[in-house]
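Only one chain is given next, in structure tokens, and it is the form predicted alone.
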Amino acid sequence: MLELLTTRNNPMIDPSLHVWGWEIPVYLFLGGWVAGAMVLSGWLMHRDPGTERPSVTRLLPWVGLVLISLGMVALFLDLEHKLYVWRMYATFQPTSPMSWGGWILIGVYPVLLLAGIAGLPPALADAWAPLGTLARRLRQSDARRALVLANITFGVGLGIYTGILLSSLGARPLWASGVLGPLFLVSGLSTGAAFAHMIARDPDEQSALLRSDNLFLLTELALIALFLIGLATSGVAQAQAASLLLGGPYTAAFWVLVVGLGIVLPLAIQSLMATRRIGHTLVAPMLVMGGGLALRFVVVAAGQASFWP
């Protein structure tokens, strides 16, 4: 029995215990980014119905299609049996987060595509008569409201799923937290808002997105605090898992890359931008997006290093 406990948990003998590489955090990051962009697109379409001025809602769905496709490629690369991926869509398991996530990912594509078509400039959409007709129908009030609801619903579902995917895996105590779903959702909203206000050209829209991103960053800080407090005040295994981020091997990466450079510093810069003390800069949104990626890498790596004693 002693031999089983000591050698079968030795990474030199059982290297497959650490099974997730770079593909999963990249997929979680891109999925969260797209989720945030979808929620923001729905909010902006509701906020400015029928506006003809240039808007990031014209571009975000097309960027989302590219990013979610890259995320799906990363997820596909991680699969052990790639030829059987189609079996995921031969059934639906209501109690399985992975099954929910697989179907949400499929539903995201038509929502993004329709939102992109609705935002096409008339000159471009009318170059092909059927496309122009569809774009005009999608811009009508009833269809627009349906698109707003679909973007927000699928965006929230996708964003929360990326966290629930980890928290449902009970073998790793660091992930055994109900805060991961909301944390990954808010982080996705923050990265989506950072990208949106980085590319926005309308001053009012840029200002609204900037203020929203600051709110998301503050909420993300609060959720990180709740996540750590919840782990540290739970059982022995969760407290040991929290120590990986509170003095353990992942402490520097977590507090410097995620909290310091990914949240606190850009929040300070964007607060100055929001009060017009400094001009708009690309530094802050780039830091926010880098922090969102670092969060996924640290949580996935530290989670796999945690264990039940």
Given for the second form:
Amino acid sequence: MLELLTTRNNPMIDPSLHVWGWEIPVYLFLGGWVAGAMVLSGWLMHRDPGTERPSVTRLLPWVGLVLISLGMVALFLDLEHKLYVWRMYATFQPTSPMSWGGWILIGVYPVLLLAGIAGLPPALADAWAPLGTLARRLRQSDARRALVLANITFGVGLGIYTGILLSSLGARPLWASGVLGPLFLVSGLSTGAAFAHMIARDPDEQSALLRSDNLFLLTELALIALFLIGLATSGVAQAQAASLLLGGPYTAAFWVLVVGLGIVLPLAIQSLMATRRIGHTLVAPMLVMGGGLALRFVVVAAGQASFWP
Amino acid sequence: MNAPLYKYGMFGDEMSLLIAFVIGIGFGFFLERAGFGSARKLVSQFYLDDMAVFKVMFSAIVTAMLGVTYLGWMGVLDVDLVYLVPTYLGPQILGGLLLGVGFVVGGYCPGTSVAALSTGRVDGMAYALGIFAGTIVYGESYTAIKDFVNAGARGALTLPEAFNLPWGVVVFAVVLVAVGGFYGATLIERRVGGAK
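Now show me the form predicted in complex with its partner chain; what you just gave was the form predicted alone.
Then the entire complex follows, led off by the chain already shown.
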């Protein structure tokens, strides 16, 4: 397969092939957001067991269920042969990131659902006796530990696979980087943290999420630097691919929407928020989320425009 | 080095957008720091008890004008290559009046509304949404109004051309107007502000 693509024997590949439209970047963004929400839910459940304060962990799993479903719809819309989607689940291919992703997505649903039930207010859960019993059972320490572990494991898996999915496609030199997996994971964590501190009502929880988002944004900046340095110092094809973002047609979109508006500016605002020099504002988290979406759009579009010389 | 840098091919479209982003963020930052992210501060201009908007904007105009003039005289900047928005007298007067009414009623102009939005002000957000809506309405109705929009085209008209005066004389006159304006604005501020 790689030979077919790299020796230009496939008329659909050369000189460039844009088979992925808006659906894939939207799915990658929503998947990353849910991944971040799951990891943060797990962390908050571990950090604050049995809290009676209003906690975003009650809400995040339900939001996650909606978002991952919307992402699945986007993914489904992208499929060429929609009726054969079930075949993804008739096999498991351990060497295929797409197969891993398909199964991780299936695993994400019950974990989110159980985490959501565990966080239901007693008045709501007890409206139906079996639900109340399940919610109480899930809040016991052994079940809670399992939920924490499942949230973090599936969250990390979902977040990192979206990047590995791209980096495993050898035909596109821009994606030929091992940094993409961690980059998409950290971007998802940042998006999740931004959304969580935007909706958090408890000041302590909001502050913790805000500080964690700043850490994620700094890490994302470092990973972007590594991603570009790695590509620019590799072979001719990767260096040409990197030039798409370093002076080429995707430069302004990448540096303005992803790095400037999506990371540096909100990091500056959130640093002021973290040190209480300005009040909490919705602008910074919304910029972070916009930056996460822009990152997927730019990487997917620029990747499809990169090719082997 | 000769300017305008973009016109002389020092950088391309992508880099120019990056530079525009940095300049835009800087502009917005200083607008906000000057207090122009607050509708109260801005509309004070129209109640004449705080003339900061007039002073800041006019001093910015004079600074830019002097910079362009001196750099042109020094041979660093080719003034003929600086882009000038073409003049359409009638449509631009109407557009200016509409913007002015919006400014008085809403408390922001387009730039300051974005500065206000960046600090999370809800009125700034509403204003910015209005800008988007207005842009869409304008674009969609362009066919119907394009005769008026393009009426009275006067090209890239400058004050020296309009008054048939040497560039330096006009620059000097504008500086005198600015100095007089600043003095007058301070007197008005003292009188109106002091009367409150």
